[in-house]
Amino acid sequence: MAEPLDVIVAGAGIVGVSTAIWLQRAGHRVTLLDRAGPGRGTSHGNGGVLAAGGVVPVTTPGLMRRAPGMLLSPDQPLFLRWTYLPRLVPFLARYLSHATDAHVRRYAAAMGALLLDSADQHAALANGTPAERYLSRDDYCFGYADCAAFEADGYAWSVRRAAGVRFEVEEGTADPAFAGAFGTVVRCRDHGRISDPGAYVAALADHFVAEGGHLALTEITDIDVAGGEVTALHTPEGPLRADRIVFALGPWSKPIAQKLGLRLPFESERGYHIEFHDPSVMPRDPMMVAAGKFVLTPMEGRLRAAGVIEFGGLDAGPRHAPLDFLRRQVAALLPGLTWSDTTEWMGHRPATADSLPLIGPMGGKGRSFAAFGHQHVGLTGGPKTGRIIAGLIGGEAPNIDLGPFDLRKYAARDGTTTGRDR
């Protein structure tokens, strides 16, 4: 193996600390850092599915048709905060831009690559750790009203067919959660299903500190930029230095890429979850409603309602209108549904403007990493997203192309940086 190096891992979601703990393995010295603990943002509030069949991004052909009818309806799964709009409106552009056919097609490409073996990835990371009792090899269903509804979706399950997702399209559904709720399910092979995410990452850091890693929870304040790398973050216990560090901040990673010189078109997308407790109704699988746009997950005790876009970056709080939406869709899809209590939550996902992971150096000395951006597949590609970092860092050549996730491609012109050059 290549010589153990001090490693700081920056974010302690999924990504950080799969990336932590592959690098752990390799035996390197690592410190994973998080300013709030491991799992307790996106990571705790996703859907709990392992999308291995994530192939398709949310800029599909016809999107800038559909979205302001989508905008102004209140029984559509995508919302704005209209007083964020000016400050949206670059990154908006950009986003739409990548509604095409050309782009689907590459972004199906790039991340079949890096997602359809989610299941065999997480079951390598969580072997042997608490972890491994969250997880569970489960189908994906996806639930539509009728056949003409599933027809009408024809092109995403033809790109998904494309890139290698095994599925099977079923008339009705044998699960007695959802009777007579769909004409028609398809059923997704191959993927996965966590039964508390955020218990799973935070049991899956407690191997990580059991095994010899250091947690330190600790906020970065700002960084120190030399040659196009980062050499020290700042924190209010003082600067930290590393042979390396790795930079797993989801949405909050923006400001570190740009005081690299990297002008990524970067947003939170918001998203929102309700579980309800006790219910009287618990499915079998994760079910997509393909109607709503939302996935109604089983929990331990709790049954989840996750999905919805929202854009209104990162400081506003939540608002009731997503999840009203979401109340209305499970009222109508499991009208006798009862319950001992709900939570709700409300978080953030990390998306480009092409919607890709950045995953690779951050500079051209390979001193400091990415691995954010994931959108809708965090979970999923976390493990693997990690192990590649991993790699890269004690040498190894990856095993899928990683330009489609190079960051570097957004680097200014004039190579310049707008950190703090020591």
Ligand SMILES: Cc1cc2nc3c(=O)[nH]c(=O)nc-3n(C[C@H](O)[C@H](O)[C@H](O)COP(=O)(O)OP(=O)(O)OC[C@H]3O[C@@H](n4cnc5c(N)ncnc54)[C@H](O)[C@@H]3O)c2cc1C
Contents of the next structure:
Amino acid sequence: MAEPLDVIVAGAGIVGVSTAIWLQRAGHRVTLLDRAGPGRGTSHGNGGVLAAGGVVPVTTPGLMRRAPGMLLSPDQPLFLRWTYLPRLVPFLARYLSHATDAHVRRYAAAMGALLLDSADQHAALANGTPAERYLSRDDYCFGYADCAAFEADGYAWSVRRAAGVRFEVEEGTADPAFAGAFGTVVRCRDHGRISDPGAYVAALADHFVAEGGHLALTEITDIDVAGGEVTALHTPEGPLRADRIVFALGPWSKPIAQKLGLRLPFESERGYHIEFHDPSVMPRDPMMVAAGKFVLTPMEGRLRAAGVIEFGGLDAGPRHAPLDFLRRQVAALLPGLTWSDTTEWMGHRPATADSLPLIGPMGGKGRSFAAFGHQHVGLTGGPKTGRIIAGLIGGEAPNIDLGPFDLRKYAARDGTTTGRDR
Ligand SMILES: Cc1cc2nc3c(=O)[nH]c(=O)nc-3n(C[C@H](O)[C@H](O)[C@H](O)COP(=O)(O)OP(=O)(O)OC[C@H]3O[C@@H](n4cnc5c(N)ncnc54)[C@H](O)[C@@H]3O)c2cc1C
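Given the form predicted on its own, corresponding form predicted in complex with the named molecule:
Whole complex next, starting from this chain.
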């Protein structure tokens, strides 16, 4: 084992908690830090799907043509806070520039290495801990109104197949929850489900603390940088220093990178969920409703409908239109659904313009590390990301190509920043 180090992991979402546990297992002295507590950020309210086949980005060819119509319709899963548009434009231009076949193929190759074994990665992380009870190996289904709708999505399925995702196409579904709702269902194998993502991350953090890890509930208000490297974190309780610092602040990571001189094209892809408590029907497996691009996932005592992309920044509160969209979609799909209560939630998917997460060294001297930007698949890829970061800190060569995830692509050789993603 490499020499034990003092390590701070900033951010206790699925990425940070996973990183903290793998560092702890490698023998390091680890502090996990969060202002709100473990599993209270985006990792709380997601769809709960271990989307091993999530190798197709939102930016697929044709998006530029489809996007304006989608934004103008309340019945499409893409929303915009129009007052945010002026601030969004530079990001949006670069985001849309990645809607090409070449980028999709590059993305799929990179993300396949991160995601395809995610059910095993979660088992390696959670088995033997109190979090194990939330983890199951389920198929992940995609429901289409009919065969024509499935065929219209043929590009995405060809990319998934080429990346090694195993799936079968079925006529209709045997799941009584969706009787008659779908003409064609794609059943993805080797996937998984977390039955309560927030509780899962909190249980993993409990395990970390029970094994001797330190959990600090405090806020990073600023950082000190010297020689291109992070030297201290400012908190209300005073500065914190460590041999290594990992930044896993999810959608709130951009100011840290900016302080290091990196200009990330980074945005929140806001998403929503509605939970139906004590529902009268419960699907057997998570179901992606292809027409509405939202997932219906069985949770503990609740049915969660999660999805929608809304560009609107980190600061503004939730809006009615995306929630109304989800409600209408669920009512059309499950007309007989009854429930005792509902809960609504909005969260922030951390997204770069090329949709690739940032994993690896962040400062110039290998003392600080990035582990953020996992957009729609952070629950899926968090545990492997944590394992990779722990390996890097221990001096191990990663067993996947981290080039596509390298944050330093945003820095020019002469030290100035280009902010260009390849
Ligand atoms: C509607 C929706 C559905 C989704 N469905 C899925 C899905 O089915 N499968 C999947 O794989 N992914 C899904 N995702 C994406 C997934 O939830 C995210 O990619 C993932 O949760 C990101 O995890 P994280 O650890 O990077 O960030 P977070 O969970 O957001 O954690 C970041 C943490 O940093 C802390 N923090 C931030 N700033 C500071 C500061 N200054 N000081 C101290 N602490 C700070 C926050 O409190 C937070 O706890 C979905 C997302 C949404 C919105």
